[in-house]
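First, one chain by itself: the form predicted on its own, in structure tokens.
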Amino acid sequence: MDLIGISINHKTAPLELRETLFLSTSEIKDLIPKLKKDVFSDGFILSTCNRTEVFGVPLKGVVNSIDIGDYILDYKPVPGIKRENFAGYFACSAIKHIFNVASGVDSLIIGDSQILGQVKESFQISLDWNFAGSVTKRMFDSALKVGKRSINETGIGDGAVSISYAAVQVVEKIFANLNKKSALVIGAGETGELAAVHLKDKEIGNIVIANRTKEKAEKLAEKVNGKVIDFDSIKDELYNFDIVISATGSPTAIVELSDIKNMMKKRKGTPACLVDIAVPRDIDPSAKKIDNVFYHDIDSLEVIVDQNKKFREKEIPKVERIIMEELVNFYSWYNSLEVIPTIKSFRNFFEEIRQDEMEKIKHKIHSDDIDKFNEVTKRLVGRLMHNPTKRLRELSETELSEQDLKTHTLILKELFKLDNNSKA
């Protein structure tokens, strides 16, 4: 196979390369004809913050992975990045390691719930542009099975990884149903919005964004369907809300305990979780020892996080274990293509000699005859071509390599000169 290809990505470059290279959705479009017109006949671009690849079947013999990457350099230089922040594939370890990014295995984030979409974005390009040919595409939907059984069928994407994450999914473990519960939001940074963000997907009753930039929190509410309060009024509101999860830069506490005895007070005993996972601190995690408050910050969320992590890089052979079976499938799909011409070959040889044969024979019988003549001949050369046939297409689905096929190949042909059309 002739597929090679590049990746920048965290293991081979910091991250200030890497932002660097990134290729947005208009530049991969605007690269594409010129890779279809200098260096392949297919392929896809896949770029996002953490890696930048370029996969293709080239279009001349010559071209390597220090070429590709030469080239993409050219058409976007990066002061910085040398030859040796490229990992170069070629053929099967090209295969494998998409397999490995679109399984999240080789993301920066073990199980990265993002990749399999980004993956999936990439090669909806490739074949948009008319850059994906039939190996491509097969390759495509295998990349996605892997992604999809390393989903359903391991525990690589299970667990918060983020501080965001796991902040929402504490609050999950202490309400059964989000649906009927309300949030409060403290702060609209990136922590704050991942955290909403998070809170939405779990279908949360109700969210409300304070923050001191209302205009702000105004864009962060308009995404998540949720409400804005005015953050000076934020201690008067508290009790209104089941969840408060609290991501500001302040200096100082936003929620001291005066507050939260005061919300509980009013919420009469409900209990109410608070997460702080601002740094500094935004609330006195002295609410810890209040009745019916369930209070995390940072550190104990770190521990969740740590935690999970550790049981992904565990469920990293059950992965390995499906890209294996998904790579054993192409190959067999990839080997049957040298495989099955010549297969058909072999029969139409045989089925032009029984045709001849019963030409020659049907004025010497009688008419009665020449169909049980004909199902005879049919039956004889089908139990002639069956261990041959069935033997190729045997070696095709084994671990047998691409050249030893091709040799098995090389050899029918040869023997019955299939190439020329002869008949014996």
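Positions refer to the first chain, counted from 1. What we label the rigid core is the largest C-alpha set whose atoms superpose within 1.5 Å from one form to the other. None of the values given here were measured: they were computed from a predicted structure. Compared with the form predicted in complex with its partner chain:
- Superposed on the core, the two forms differ at residue 377: its CA moves 2 Å or more between the two forms.
- Superposition of the core reveals a Cα shift of less than 2 Å for residue 70 between the two forms.
- Once you line up the core between the two forms, the Cα of residue 26 stays within less than 2 Å of where it was.
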Given for the second form:
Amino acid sequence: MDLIGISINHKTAPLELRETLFLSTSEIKDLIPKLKKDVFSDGFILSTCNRTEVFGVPLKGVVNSIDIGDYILDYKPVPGIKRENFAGYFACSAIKHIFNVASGVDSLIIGDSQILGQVKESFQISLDWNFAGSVTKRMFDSALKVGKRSINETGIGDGAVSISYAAVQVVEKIFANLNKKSALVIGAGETGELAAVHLKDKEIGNIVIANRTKEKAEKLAEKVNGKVIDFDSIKDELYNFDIVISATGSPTAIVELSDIKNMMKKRKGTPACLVDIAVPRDIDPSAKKIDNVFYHDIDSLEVIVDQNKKFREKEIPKVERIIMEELVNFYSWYNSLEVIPTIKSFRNFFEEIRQDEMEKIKHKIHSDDIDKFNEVTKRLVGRLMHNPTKRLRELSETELSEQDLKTHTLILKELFKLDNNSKA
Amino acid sequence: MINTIHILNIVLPILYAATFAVYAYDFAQHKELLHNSKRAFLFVTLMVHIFYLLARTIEFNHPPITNKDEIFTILAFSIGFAYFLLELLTGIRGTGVFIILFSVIFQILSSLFIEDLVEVKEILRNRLLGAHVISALLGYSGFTISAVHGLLFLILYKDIKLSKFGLIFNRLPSLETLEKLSFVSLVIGFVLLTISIIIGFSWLPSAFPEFSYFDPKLISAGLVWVIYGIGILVKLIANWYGKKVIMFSLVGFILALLSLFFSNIFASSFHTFY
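Please give the corresponding structure for the form predicted in complex with its partner chain, as opposed to the form predicted on its own shown earlier.
Now the full complex is given, and it begins with the chain already shown.
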């Protein structure tokens, strides 16, 4: 197998280098024709903020991972990057690496839920730009299968591994039906946005955004089908919300203990969940002493995140078993490709003998019998060839290593003086 | 038949203990295989128990409600069966281990002391008495399930407040769900106990010449009924939430347990048949 490629990821390079090398979709679409012309007959490029992967089948001659790295850096120079920042993969290790990436075990956050979608997207670009050959197409299918099986058959993607998602996990332990609840997200920055999106994904009944810059709040509200309230009216409106998630950059507290007491008074003791994911904190932590107020900050949510990360790490062996199974399946298919030309030559060899013999006897038999002779000889050749061809296919799919298979096909070719120039 | 009954009397606590173990193991380990098959364990146990109760009824010619050991086996069954229905209807499987524990305890108590009673007072073969006792026992099963969910609510409430995200946090359903399950079980228990009390008041005075309104069982059952009734009212009218309502369920349950034991063991009245 000629597949070769390079990877730059969190294990090989610091974030600033990975970020600088990041290739946008338009850059990938621009780079693919160049790669097709100079380096690969087919392949794919995956680039996220955390990793860039370039894999393909070389056009001709010897191409090594260093050449590929240099080619990518010629296209997009990254100051300070070294050859050691690229990991090179070839043949089986390349396929295994791609499967690892698709399953999420190679991600910075193990079991990262986004990576499979990103892999799928990069494969789709290859298909759209005619950069996918039969081997890479099959590899795409297998990699996506690995990713899906990992999610469905293991716990690699279970539990929250981000603070925002952990906040939603706590909320779900308090309230049964989020679609009947109301949530206020204070702060429309990255963390606030993530929390709002997670709440929307959980089909929260009503979501409201408050932010000092109202335009940002409106933008986020539009994204999550929510509403906006004035930042200054937060304290007066608090009692309307079952869930309050605060993630601002404010240097001082936004919600005081007295505000929460007022809120609970107006709510007549109905439970409220206050999640403070800001540093420094936005909500007075003594709120946790009030009955039916569930207050959580980054420190407490970090406990959930750590637990889930450990759980996911324990699931890695299960994912590795899936990867091995799919590697075996992939190589069974790939090995069967090797024997197909030999089988075709083998069939042609016998067919030529048959036709030769038919030619010799067709003047010695009655014209009415020619068809019968044709049929009999075809059947005879078919039966003679059945066992060896069937066995060769079986060996390629199940039992032999690539080297053993080559030996078997070579013996067959030697014995019958075959070449692979099939006429069929 | 009698030999089968004796064998089942030994097998039943073992089956309940095994079911409890399966639920406990799944609670601790959360294995996919057990998670889906543990309900089958409970189903088989309940089927065997039904057969056992029918066999006793046929063999001894009276329903198994004539003494506290027979009542314990009915309680074990009704708690297990009520939970089975609850699990089937709600799909919530995380609380079973805590409820089935009560079935195990009641069945062990029953199996240890139960006797083969062929001769019983004629009054104990009365159908109205059967309806009175069975509805009361089903009501108490509802209260047991309500109390267990209430207790789990309090534990989870405390864990979430203290940011303890362990096994309880990971396995139990949400606080709102636990509160709802506790309240629904309480209402069902209350309705059944009310039916039992109505049957009792309409039939007992005519059946027992020595009937007295100061009977310890009547007083304790009345007290339990009042506590649960107040709990339901404050929830529905005053819209109380969580811990306050749960406390009614727990106090009512403790009182019900105490009345069950003390009125049967120490008190002696027309309401004591054995």
